[in-house]
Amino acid sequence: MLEVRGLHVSYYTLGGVIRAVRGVSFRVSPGKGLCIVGESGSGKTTLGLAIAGALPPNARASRGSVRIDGANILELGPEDLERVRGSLVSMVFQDPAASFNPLFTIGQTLGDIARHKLGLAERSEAREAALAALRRVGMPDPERVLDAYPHELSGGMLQRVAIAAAILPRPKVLVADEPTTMLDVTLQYQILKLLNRLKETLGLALVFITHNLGIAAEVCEDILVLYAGHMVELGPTDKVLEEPLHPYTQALIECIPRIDRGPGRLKPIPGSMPDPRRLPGGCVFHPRCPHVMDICRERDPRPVALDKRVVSCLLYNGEKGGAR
């Protein structure tokens, strides 16, 4: 449903320009997630909108595709973006409060959607698609959310709103940015069970942005870990969980906090995620890597499949004192 080959997404500004996201390849198939993580600065919210066509004007893919049933996404003109956009992706944000005009009551939101994107004119009909949308989303009493502006919604209310504005055009692939952030425990526990039932009885292809490896156990069949724009390592959540190959994953993994590791400090990553502007030769990742060689200074690693996996450092591209 997703195919995502190649992609290169830089900024241009007036400090230079910022090479966002470097080389990113990965399918995701109806019914299926895709979790990407990594730190703050890695490019998973540039990915999330370069899939959404929701790039802003200083952002330009400047290589790869993006195909979502066959359409790459990059090549469509504005007008044709705009008809995809619903149709074809949607996006759930962080910050839902954000999603919504607070002038507007939720009702009126939900059914210029239904009108502008499945073409129902008469306003009763486009209330029902609000309705059902929102019965799907499992939103308590929807009746009284329609008439409910934004700010009368709690938090999680207003998550669940998000997501059923999302769907309502019925996509075929759902990009979801960090949408449990701004939530507590409960309610991310709420939104991630619900995102898993969506995914599966719609057969949306997911895309689950998170800095949190843990909830990305609970929602998605694969990860992307990214690291300064890069693909560092691809696979199986499980597989990728258990047992990360490369250094960045294993560091990842070793900052969550653990009940069966005792009492202890956390080990944290050394340093911090390099200037885009400025980014170092080499692997980028070979200033803060315990397993550092002479050559990571000099080469980027190519992808390598291994393990049902693609990871992307010269521990396993069979390099002179290197491989393992």
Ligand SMILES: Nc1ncnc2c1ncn2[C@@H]1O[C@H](COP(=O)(O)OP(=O)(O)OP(=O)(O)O)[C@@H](O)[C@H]1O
Second form
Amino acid sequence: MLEVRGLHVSYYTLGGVIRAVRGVSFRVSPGKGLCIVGESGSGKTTLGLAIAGALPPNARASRGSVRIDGANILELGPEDLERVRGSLVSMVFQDPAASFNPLFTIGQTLGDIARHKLGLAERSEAREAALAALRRVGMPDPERVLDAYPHELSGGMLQRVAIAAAILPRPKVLVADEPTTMLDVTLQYQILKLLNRLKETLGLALVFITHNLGIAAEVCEDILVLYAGHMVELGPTDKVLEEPLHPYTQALIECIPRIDRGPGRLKPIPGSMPDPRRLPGGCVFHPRCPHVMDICRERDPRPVALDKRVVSCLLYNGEKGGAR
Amino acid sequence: MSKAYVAKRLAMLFMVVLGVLVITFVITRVIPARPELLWAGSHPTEEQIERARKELRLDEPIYVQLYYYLKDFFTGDWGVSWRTRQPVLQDIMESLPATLELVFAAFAIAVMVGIPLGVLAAVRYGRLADGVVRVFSVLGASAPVFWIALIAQLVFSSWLGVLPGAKRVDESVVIETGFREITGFMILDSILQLNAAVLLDALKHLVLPALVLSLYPLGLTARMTRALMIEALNEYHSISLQVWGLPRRLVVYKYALKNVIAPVIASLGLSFGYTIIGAFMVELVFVWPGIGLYAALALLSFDYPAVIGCVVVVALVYSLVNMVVDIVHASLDPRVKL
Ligand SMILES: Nc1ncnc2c1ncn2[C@@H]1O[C@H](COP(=O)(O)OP(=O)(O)OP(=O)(O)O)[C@@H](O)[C@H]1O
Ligand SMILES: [Mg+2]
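Show the same protein again, this time as the form predicted in complex with this ligand rather than the form predicted alone.
Every chain and every other molecule in the complex is listed next, the one we just looked at coming first.
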């Protein structure tokens, strides 16, 4: 069970403090998937890295907790983090070609993971574990892949290998950060299917990050919509997609191309994401919101539970509840 | 490594040697000097000078001189030194090992000290150790070798007296122990003959000049290693390996370090030429009987065949070193095919 509660993450840079994640809470049960959706810069990767215990040195999780089976990742020291990474939680990234050191074979990389995370000192044992992980992700000809260098494999194969590397030490949580963005459409679908299967057979709690709401439904029971680090809406996938409550979610859904709606209906969201160093006061979305009210410029909306989900919008807050 | 690659490199080597030969030959002939005076001995008569001009073919047009020179050169006759009156090739073979020994020692120090320093600076990025390494490497790479050599000699040899300040070895030790030259590399020869006394004495003589000469490549290596290491550690693969659970020290010292070694060695290969020039200076100061000292004396006495021979040998060594560097690079990086 992955449980994130009230998480805040900031980057400390020479240009100032960037508050990348601000008050995010959710749970993911074993065998279930949660999709994190948001525009570029909304803090998806930062959130993923915080869960994976791999925030860069200039980042700090200032508030909240990330618990996996009860243990708070954010409270661990460097040594404990090293132990937990891979074994309890792991992550795959957008660019599979950049995820591997080009000077080492796949077998050397996977072998080292097996040696260090599963304690397999014997060379043949480590190789066997690497082979098993490759078979688990449906890799054809795993023996050949082990002896290959990263540049000898295609992007789709490498993404499979990356998933194999991540699940090799049998983590409970897997964060997939836009794992299909750099792949072509048929491969995207295969990777989604693979993640679905692994999630169910291995009982993984899957956190799937994407900026494409369209593929969210393929892998995830729940959707979390992020905007400028804020959690704007969280709920079951079908609910969120069919009856979005937050104006931002509604706008995002308008952006998904659909054959049943015919041409000319795609509406890009007007305006752009605010500079993370100078967020607007009140609700962060108000400058772009079609339903903006006076109060939105002053008050920060609190997440409220409504219709099986959580939404942060003043349209649904307190006295204005349900008035839309 | 393909046959085509080897053929291409050998052809390039030949072109380099030919180009260097022609250029240095022409330069030495257009300098207004009268080497025949040297060749003709002391107080020569007009007649003797005329005979010397004939013997040296200085009376012929320059292209005829060049033709004969090239023909002789490629048949192994590099001419006779006008100064030592020995075949130039023999002179060079006698002095080259001393220079190579010095340069190799300097490069060994540069690699063995520079790479760890660079890694240390990168791992402690922005902290005290990083600052110290950066200042040291900039000083090392920019200090004038000649000056440093003089200071080092003055301090360690003249004042403190802890290390010898001239020559490769103490002649008396050589004679007492019956040491013979085999390869011309003092360290190697003394090991081959299990001659501890000469080995120790040769090492003592080598330390100071090698250290002075190593400063430039050492500074370069440390700076390059630091920059490349910081870059490698910021690459996605260094991050993903840690996210997948590998310990940081493994990611730094096994994975990222390998990304650093190949380009550092490549840059050292390129700095080889500069280091040889440095070696010439160091040899002058430490009276090191290498090719630098030989070339300097040849230049001062307008000893053309010796000068050309030295220049060609340096070009040849430089080309060979860079060939080796390319091969090492290819063996470290599977993406490079030769
Ligand atoms: N290492 C870092 N140092 C400083 N700021 C950072 C760092 N990484 C990210 N940021 C900033 O934090 C904010 C959130 O970035 P993040 O990468 O989490 O967004 P994202 O939703 O993953 O975007 P994308 O879709 O482009 O991947 C951005 O404003 C970004 O500029
Ligand atoms: Mg991202």
